[in-house]
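The chain below stands alone and is given as structure tokens, in the form predicted alone.
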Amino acid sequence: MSQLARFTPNMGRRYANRRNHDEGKAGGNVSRLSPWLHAGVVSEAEVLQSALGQHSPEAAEKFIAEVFWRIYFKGYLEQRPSIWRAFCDQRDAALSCFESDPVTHGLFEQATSGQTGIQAFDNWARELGETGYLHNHARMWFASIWIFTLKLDWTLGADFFLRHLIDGDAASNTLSWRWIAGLHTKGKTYLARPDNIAQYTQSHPDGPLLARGLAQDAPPLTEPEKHARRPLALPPGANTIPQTYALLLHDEAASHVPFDLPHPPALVISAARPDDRSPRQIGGLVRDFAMQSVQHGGEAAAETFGCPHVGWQSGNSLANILADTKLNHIVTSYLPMGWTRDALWPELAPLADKGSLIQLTSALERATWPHAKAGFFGVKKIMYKAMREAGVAARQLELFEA
């Protein structure tokens, strides 16, 4: 991929020294890979080879990390389910509330639109529209000035972000803006604050930009729900799939390159459902994104197979595609807590009941997940010796530790 290989060598100190700093649109310090990361176009583990294939692991540790936020999330996210429920409750609720609210409706289309008066917030905003992108450091303080300053309900600003961001992820959007808010760890907020924004936006093209106004305080938000930990039930590896099977892609896993095969499958089906992130519009550069690579996932996949592909489309049946194709079992990446799983769910289970669908995992997940209990210090202990488990880098690893 050549995003990838344009920015593997700014994976070491280049990225740990500058990757605070939001430089706008054309920015270069930060690799800009979340969205074909979220797509499942290139894995975590690719990413990580890459990185520790041109820089020592003390060079590399920050953008390592960066990684390993993504796969704790996911891991955090799938041991309490009820965050996700509660979220799309939460918001959906919001929803209905401020469609009769013209005050807070008022408020909600001029933080959407860039037009609040604070200069960062507004820029960042029409960013975000223009180009389903934003540096993670602009997302914190986006997510601050909307629910400390602007007081809007957080979980509407968590949905814009998954309308807006190309590489808008259930796990990563939800627990950031959770944790902004002071909900993933309790009682610890994050305040956005006028001279740290000017610092960090110093190279931006409109920048230093201004944040006048802003709330002087961020008191933690509280919730009724206590999102109790189950334990993790992953499925098994590939060694369990059938001869004869069909392979799906969707929205988070839109390529076949990073599945371990033992064995072609007889068909690919296809399923992308970028309109299922939210009840409201998704924005144009999330839905072509999501619906080209899938598409384009699924043909390369069944050239390289030399089978047919099918797209499995909103409102179609699953079933009819099975039954015309006489296949019985699906193979396809693990439906993690989200949207995809939600939308795709509802034909999958009784599939996943008769024993007939097959989720693979893989290794850097099934040696992390389990450490994603709490905080995410718990998996930055353990991301090297995950790594080894998983076969990311392992000469590279047993060089430093020599």
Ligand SMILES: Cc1cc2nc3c(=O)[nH]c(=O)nc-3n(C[C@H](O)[C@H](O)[C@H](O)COP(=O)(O)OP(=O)(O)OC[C@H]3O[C@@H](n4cnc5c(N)ncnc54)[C@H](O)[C@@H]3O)c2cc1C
Given for the second form:
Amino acid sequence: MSQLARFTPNMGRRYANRRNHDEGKAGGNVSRLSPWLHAGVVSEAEVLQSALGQHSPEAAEKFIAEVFWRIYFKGYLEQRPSIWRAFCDQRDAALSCFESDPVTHGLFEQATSGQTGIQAFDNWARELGETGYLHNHARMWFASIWIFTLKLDWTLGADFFLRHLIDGDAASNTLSWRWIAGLHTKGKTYLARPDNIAQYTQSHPDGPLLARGLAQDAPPLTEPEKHARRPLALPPGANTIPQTYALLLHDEAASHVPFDLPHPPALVISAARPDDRSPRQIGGLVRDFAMQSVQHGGEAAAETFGCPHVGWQSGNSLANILADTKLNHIVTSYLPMGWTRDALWPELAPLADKGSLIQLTSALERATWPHAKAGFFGVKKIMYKAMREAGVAARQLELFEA
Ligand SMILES: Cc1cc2nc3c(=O)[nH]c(=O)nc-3n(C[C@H](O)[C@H](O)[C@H](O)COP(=O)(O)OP(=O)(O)OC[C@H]3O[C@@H](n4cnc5c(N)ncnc54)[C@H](O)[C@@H]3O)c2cc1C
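Write the structure block of the form predicted together with the named molecule for the protein whose form predicted alone appears above.
Every chain and every other molecule in the complex is listed next, the one we just looked at coming first.
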């Protein structure tokens, strides 16, 4: 993938030194690989392998750790599924309050259309709509201002991000917003400060960005529900794939390339469900990216395996598609907590109950998720071990340790 090849030389010390700077739309100091990682077009393993192909583990440590944040968040949400449910419930309740609370609704409209009068915040709101992307630091400042200065419900902000970020990811997004709000690391919040914003937006085309009138403190939010951890129940691996099966590609696994399939499928089914990200309308860039990734992924897989490709549209029945083909088994990548699972699961559940649904997890997820029980530190400690276990850049790591 050309974006990966282009950015690999920068994954070392340059990334560590420059990654916190928000350089706006054209910024080349961060990889901007998140849309493709989210869509499963490129895998975490491929990105890490690439980093260590050109940099020592020491030089690339910061970049490697960021990729592990993504794996960590997914594993954490998987073990605390009630967080996703609580987010959806609180968002729906907050949206239905709009009717009876025109003041909050007005503030929400100002915030999402970039008309609050806080220059930096308004700039990011517009940039998000125009590009489908925001720099990590901008996401942190934006979420902090949303929660602590504008005092809007955090779930509405998280929903706004999911509707407009091409990389919108149930785990990374929900848990990052919770982290800013003091709900992830209990009591620890993130306060956006004007001097910090000015310092790290100096290279922004409109920078340094001004942020007047921000809240001076960030008291942690609280919630009634305790999100208990459930044990991980990871499905068995690719060795359980039957001789004849259909391969299902979707928004979070749009390409067959990262799959390690022992033999080819008889059919490729592709299902894009971007509109299920939110009850509200999602951004055009988000929809186009998801629809195209899944469509191209389906066509490419069918060509590679020399088999037919069929689209499973929203509203169509999977059972009918399968009945036409006489196939009984579906193989797909593990469906983590989030809207893709919510959208597809009602039709997949009967297959899962019969043992006819085979979900594949990556070796990196299997090595990392058991450590994503509490804070990120537990994962940071084992990230190189997890890579060795998963066979990712094992030779480079060995050479470095020798
Ligand atoms: C409030 C908030 C909401 C966010 N929502 C999302 C989201 O919906 N989807 C999403 O993928 N990321 C989200 N992030 C994390 C992070 O901002 C993006 O992953 C990152 O900015 C993507 O840009 P990049 O590809 O250039 O990252 P790079 O800096 O180049 O990092 C490489 C890869 O590592 C991963 N990564 C980097 N930083 C983080 C991080 N802090 N947390 C998790 N993974 C990370 C991403 O997959 C990224 O593509 C959110 C962060 C915040 C603070």
